[in-house]
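One chain follows as structure tokens, the form predicted on its own.
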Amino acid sequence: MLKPDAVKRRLIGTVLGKFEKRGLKIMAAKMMFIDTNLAKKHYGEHSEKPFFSDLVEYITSGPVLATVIEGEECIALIRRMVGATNPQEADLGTIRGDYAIDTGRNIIHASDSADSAAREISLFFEDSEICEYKLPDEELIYEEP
């Protein structure tokens, strides 16, 4: 998910290039304004800790992008490109390093599980609302088994 951040400073279509570039399909994304209730549900893991209320309220400050991105291994991909939560810790090149400078503006959320992105994608998506597709190039990006 791009978050109010990324949006509010044009960044969605350098960061999904990141992520097409490097042979990443993007199945589903969907511009929104996500609700209170909707956010506390997804970040319900972090409920008893003490920025949840802050995370909560900048969440739903303003629009994101909510994606669903599929490709070998592509969660551990994607938690590389996206680099440290805290972005002063983030390796240059990666998203967060290259973009974002303060924990609370870090840009982007991504999955850090399979369980955790079928959490997520259901709280933002219906199943018919994802594209299946086979990229023209797949065999250039991927290695026959």
Given for the second form:
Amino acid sequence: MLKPDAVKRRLIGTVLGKFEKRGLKIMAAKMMFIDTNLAKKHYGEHSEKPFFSDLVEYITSGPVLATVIEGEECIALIRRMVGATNPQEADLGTIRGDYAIDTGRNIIHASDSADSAAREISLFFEDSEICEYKLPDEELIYEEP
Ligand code: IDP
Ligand code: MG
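Moving from the form predicted on its own, what structure would you give for the form predicted in complex with ligand IDP?
Next comes the full complex, and the chain you just saw is listed first.
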């Protein structure tokens, strides 16, 4: 999910372009406002953290671009492309390492496991909004598509 700072900083194309160029498949994308209720559900695991209310305020401060992205081992792959939570510690070349400075404005969310991906996708998308299709160049991306 591209957070409101990414949307407002016109980084949608830049960030999605990185995933596309890597060879990943974008199966759904939706610009939307997250209300407080949904924000609290999405970030439920952090509800006891001191930064929780700031986090909810941040993620509801403007539109986000929610996405569903598919590819082999893509959860680990995308987490590596996103970089460390604190952009100061994120490697150069990662999304946060190149485009963010502050943990509280780190521009992108990425699911951290298959279970959290399934849970988060169901918070933001109906099944009918997720497009199943084949990329025509899969044999150029994968040895065994
Ligand atoms: P992640 O986004 O890299 O998975 P999490 O630890 O799951 O990191 O934290 C969720 C989000 O909460 C972070 O992306 C960041 O926006 C925010 N956050 C995490 N730790 C802090 C903090 O110490 N201060 C302010 N915001 C934080
Ligand atoms: Mg997380």
